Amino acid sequence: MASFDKDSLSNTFIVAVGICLVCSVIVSGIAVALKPQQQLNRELDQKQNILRAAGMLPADSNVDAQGRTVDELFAEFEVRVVDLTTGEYLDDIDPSTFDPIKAARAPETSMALSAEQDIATLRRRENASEVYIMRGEQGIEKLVLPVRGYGLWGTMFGYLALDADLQTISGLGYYNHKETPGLGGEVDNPRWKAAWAGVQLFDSAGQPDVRLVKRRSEASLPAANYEVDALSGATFTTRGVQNMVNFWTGELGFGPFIQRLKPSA
């Protein structure tokens, strides 16, 4: 009778599979317990970044100054998903499973952009996209529109978030990027998000006409309206955040919805 060898080296390839196996069960059965938090916190976060872009939430705080939380204040927007093209709100698509990233990268529910076009970089641009609307008794008070565009390393995303007039910028924020920390990355400075507030983003023909600069302009000259700081060293993260804002709110983006929201539109 032969022995039975457990160093052999099919004992031994056995027992690997055996080990491989079984782990493999249990990393998957946890993935799956933990997916509905996982999907939960994806949830709270966005929330947290489109309240922030608003400047309803403090950066380092979960409520606001009079103890709401997130859920309580994100109740007071609507979420619809719009025709970018018509600016006319689509009832038939469901906003809690809607993706517009996921429907950029399918051509039946995109549109290429040509070179011209695509001054944010993102090649091709969703036929329809999610929109943020918080109503007062006076009517809309915050306009959250989400964006994006290419940095230097990267696609930046992040919430734009627009006062009653559609006009003027609250705020913005970004939720990823891939910018280099203490240059482009100083996307995420608060002083710096902080000085979007009360930019103006139309000119006096309609036209989306923010600018990042070097040297703002004299406060009593029209042009101060439009302008932001520069980043520092960070040419073309700056370039890139200048067209974002810039081709979102302008007619291939969100801008014949705002114009439709506009009183007199």
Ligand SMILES: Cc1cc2nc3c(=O)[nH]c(=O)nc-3n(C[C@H](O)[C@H](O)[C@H](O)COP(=O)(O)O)c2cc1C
Given for the second form:
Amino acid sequence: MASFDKDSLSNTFIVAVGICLVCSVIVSGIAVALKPQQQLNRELDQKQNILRAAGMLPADSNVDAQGRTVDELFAEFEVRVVDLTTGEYLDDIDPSTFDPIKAARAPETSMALSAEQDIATLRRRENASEVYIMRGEQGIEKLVLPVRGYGLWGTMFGYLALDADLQTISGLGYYNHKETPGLGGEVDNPRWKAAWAGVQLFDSAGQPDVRLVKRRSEASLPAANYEVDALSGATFTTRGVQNMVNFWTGELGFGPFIQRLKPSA
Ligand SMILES: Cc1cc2nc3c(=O)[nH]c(=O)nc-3n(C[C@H](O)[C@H](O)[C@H](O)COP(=O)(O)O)c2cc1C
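We have the form predicted on its own; now please give the form predicted together with the ligand.
Let us now look at the entire complex, which starts with that chain.
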């Protein structure tokens, strides 16, 4: 009987391939098994970001002051998809499966923006987007809108929340950006974020006019209501933030939808 040579080239190869196969099956199995949990974590993260932008969840906690959890708080929101051109609801699109970024890539579900229109550097804007609405006895209490736009190093993704009057900003928060920590990354600084609450959005002509300024106007002047401190040493990020807020609340963004929602409209 021929003896088994465990050091032969072919046997070494077979053992190596066998080990690789076993390992890859284990790794793939774990990846597949964890997928639902990863999806749940992504959804929880998104809910937290929306609630934080709306000022309903502290930055350092997963429950509010009354101990309500993220899911309990988020249940107060109605999630809808709106047609950005008409501002009407699109009830045939399921918000849970709708992907605005994918929609923005396809010519049939988005529009190309001209250089003049494209202040947020998007190139294309999706035809529809999801919105998060919280209603109370008096009508709308909060409206949260997804916003995105280019900073210095890449696209910044966040949520802008408006108060019941749909004129006053309640908060702005980013959940994904590539800006430099300490410079553009200061968009995550809680002190800077807190300064957004109360900022006015639309000017007397109904156009969004938020300004990020190096020196704020005298508090007594009307202009002060529209101003937020610029980020020092981060002119490009600052400009990106200003442009994305004004783009997404303007005529090419959620402007038509906001107008439709206003009680007087
Ligand atoms: C390593 C490095 C990282 C930077 N990161 C940012 C950034 O995240 N956002 C930004 O606007 N500028 C960033 N800058 C600075 C810009 O290049 C530019 O100098 C700055 O925006 C000018 O802003 P200022 O007029 O407020 O000084 C960075 C510069 C360097 C060298």
